[in-house]
Amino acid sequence: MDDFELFGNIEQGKNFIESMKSKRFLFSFVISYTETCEIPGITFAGADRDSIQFTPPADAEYLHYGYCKTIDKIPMTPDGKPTPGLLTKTALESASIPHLTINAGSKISPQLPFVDTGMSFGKNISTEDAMTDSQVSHAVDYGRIVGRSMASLTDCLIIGESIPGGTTTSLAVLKALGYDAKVSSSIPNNPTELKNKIVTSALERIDSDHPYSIVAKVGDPMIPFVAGMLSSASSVSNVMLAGGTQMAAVLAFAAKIGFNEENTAIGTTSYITNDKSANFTSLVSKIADIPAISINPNLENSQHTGLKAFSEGFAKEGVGAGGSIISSMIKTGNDSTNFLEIAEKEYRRLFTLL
């Protein structure tokens, strides 16, 4: 486990890792959408503006089938770098970790069996409220139902997400809840000026300090849903929030509605924890007394430019990649060298298909 770096509650992190060796893991993949992602320059989570809405369902299909049905190719950046779902798929399959997709407000439904919440997608927070208060309430309630059900099937529920533009809505929620947050981006040159401009205008609409109202004004559907999942799941099993910025926002909202800190960890990549434009680790420590576990997949050593790109600041995280890699290594005992070999094999398979 030398590839792991621990932050926050380090002792709990060590216990979390040790207690989960040879235990059962289940990966829940929450897909959602915010129209905030349609603002030009805000995200690289798709080849162009029109294709961004297909990224969450396509990520889900790729995890299940190894290819996509709603689009011809896997989700990629405009210059052809693959979805971080490649890392997630490699991790889950190498450790035989089962997974299930949950549609919590995706604009497009995936072509596969999934848990359907019936939730609506979030609106563009730069111009209007993301949701109504009642939609946030429903999201939390639905999340609690799904979280409790899934957690009862496993020793550790991993929760990942795919929501293009989610770092911007997460920044708004974190700031509205009183945290001095600086967040990561899917782009190496983090468009912080654009994000802050959007967030500043969105925060002006806030007229209540009630957490449900705050998320309704400036958040997205994924945040209250996953917070609801964490709230109930952490009462019956261990939970690993798999992600960076978005999961910090989930954690901040979950702290308002209640969850079991002793059973909770957040897992991400070193590309998030080392991001100088963000303050992820200190942010998590301010929100909750839980461990943050970071993994360096050593993708800078890859012979493929598309994999190297993650270590150079593209995507950095997403589709629960970091938490999935960490979980797979805990279960199998594999290290980053083993993981890189398997990831490169999957990369070659993918780009033979393209």
Second form
Protein chains: 2
Amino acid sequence: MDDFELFGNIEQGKNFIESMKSKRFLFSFVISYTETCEIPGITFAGADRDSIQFTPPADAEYLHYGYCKTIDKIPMTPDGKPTPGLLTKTALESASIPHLTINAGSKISPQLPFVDTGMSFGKNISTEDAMTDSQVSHAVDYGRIVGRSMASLTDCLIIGESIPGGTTTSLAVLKALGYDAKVSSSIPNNPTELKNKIVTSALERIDSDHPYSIVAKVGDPMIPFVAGMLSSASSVSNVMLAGGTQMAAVLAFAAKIGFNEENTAIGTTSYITNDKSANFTSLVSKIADIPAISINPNLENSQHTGLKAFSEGFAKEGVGAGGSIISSMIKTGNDSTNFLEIAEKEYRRLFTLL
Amino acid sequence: MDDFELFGNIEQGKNFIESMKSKRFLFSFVISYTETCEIPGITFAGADRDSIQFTPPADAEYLHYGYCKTIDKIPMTPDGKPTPGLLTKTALESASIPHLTINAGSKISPQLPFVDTGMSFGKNISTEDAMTDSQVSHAVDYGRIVGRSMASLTDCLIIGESIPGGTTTSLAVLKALGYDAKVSSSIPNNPTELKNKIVTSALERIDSDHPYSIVAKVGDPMIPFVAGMLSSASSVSNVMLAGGTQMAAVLAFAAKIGFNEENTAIGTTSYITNDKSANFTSLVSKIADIPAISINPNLENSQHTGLKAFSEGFAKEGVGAGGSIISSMIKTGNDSTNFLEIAEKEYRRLFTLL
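Based on the form predicted alone presented above, generate the structure block for the form predicted together with another copy of the chain.
First the chain shown before, then all remaining chains and molecules of the complex.
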């Protein structure tokens, strides 16, 4: 797999890639929400501020139907750059990897069958606690149940997420747990200053070093839920955390509640691992002794500006794109040239559709 | 498998049993509700009239946790006979068969992660239409989506249901679709007269022979949803409809929307196939060319009156008990003697627990 770059526990990463060839994969798509994303300038996930809340359910609908139901178009940036879900959908379909949607605190429910967890969205951490401690316990407990069920149905459970503004809450959780984190963003000129201002004010509310209390005060619902999934799923099957900074925050919290490192890998795009404004790979190796697998989908070679954009730093990751591409290549043996071809086909389908 | 009795397409039934040995099974538990069950004397599912609505979510919670959250005890008859879910739970656990709960119109949501379908409960068919035509379309569409997803994760999808009063709506649908059905009941002295009175008045509202319209007027939400599951799942994997009369109604409606008979079997208990007040096996063979597999769990040999009761006609079937026992025996090679042993162990655990 020449398209992959390995970091962290490289030996385990090689074994994972080898042992998963033509095995069964299942993609679980966790949608959630934090009101932190409503702070102007914090995210590009959604054409405008009001539409941000529709992005997670719309991503779920696009993955499933190939079009959205809660909004007219597919999620895209103000200037029409498509959701990274395009890469996820292409990857999953090309490898016939089934997927399930889990609502872990999305403000809006998707218009398709989904796993309900009874969770509510997170509050804006710049002004108040994200959740109560008992909401965090509920998220972990339900995450454990869902993770166990889904892992029992596959050889490798891929976990992706969609939570606008999630890199900011992840930054806060990582710092509160003692990691010197610099996080990526869906915006090329990462609004680092704004994020740090929000995080600093949020961290002031922390009055306990108990991980549940930390996530309750400065995190978001996705983090404890996916950490719960990881903790149970990694004892049953392999788990691929599909994402960048946000999955690093999941990993940091999961390290506190316990999970099986030997069955866990994190997969993302080279746009995250090469992001100079962040420190993803060194961060991951500080948190856990697991492999980080990075894929370069070579989108800079695309004839379509909307796909090129990913390689230029727009929406570097999301909807589990990186981990899905990696998983699909492991399962099918496809390389990034095959992948670019089918991604461009999907891109053309979408933009003639719209 | 000497404990099995085969009806209908016996050859296909033998092949199914042979080919599924030590294969992967997945149990999907569909909970729903029809206000028809609120008619006094129609069902025994629940200790009293008000508690009936809690029976489907409580069954789901018992299957998952081993105890209930929405009610204090486990679902049982007024005189303390336990839910057939006891048989289902014993069967699934003894064979390590995973399960997922699907809410297809339950009045109360279970306190565990479940698949949400956005469906609402059915109305009392003795006084009004159960659903609108568009609610039936929604049920079929969502059933198709869920069936396809779940079937892609297993070799055999078992479908069980819990909908109090469902035998009456099933009787109405079967008669409206032209079958001379006599249905079983959870009560030894099947209140046939009452059921027929309700069905007759319901049938008077039928003004179209379109199957969607028929189910909308005299059916319940479970029937079109499970029929949708069957239609898509049977094109992907094997499907075991786990139940009696209600699954016959599902089969009759599914025959109208189309499904793959070659991958479909119906599994139930001998308490249904031997029920003189009903005509289950001949009914099934009239509807479709599939095997009906019947299991006699030999509960009359139990030292516990609560388990003996099943063999005496109380709650003959439900929560997919029959199909689950059959599936677990096919997977593990256990016979009914092994099964009775572990069922009695679970019974003792429950009644020391309560």
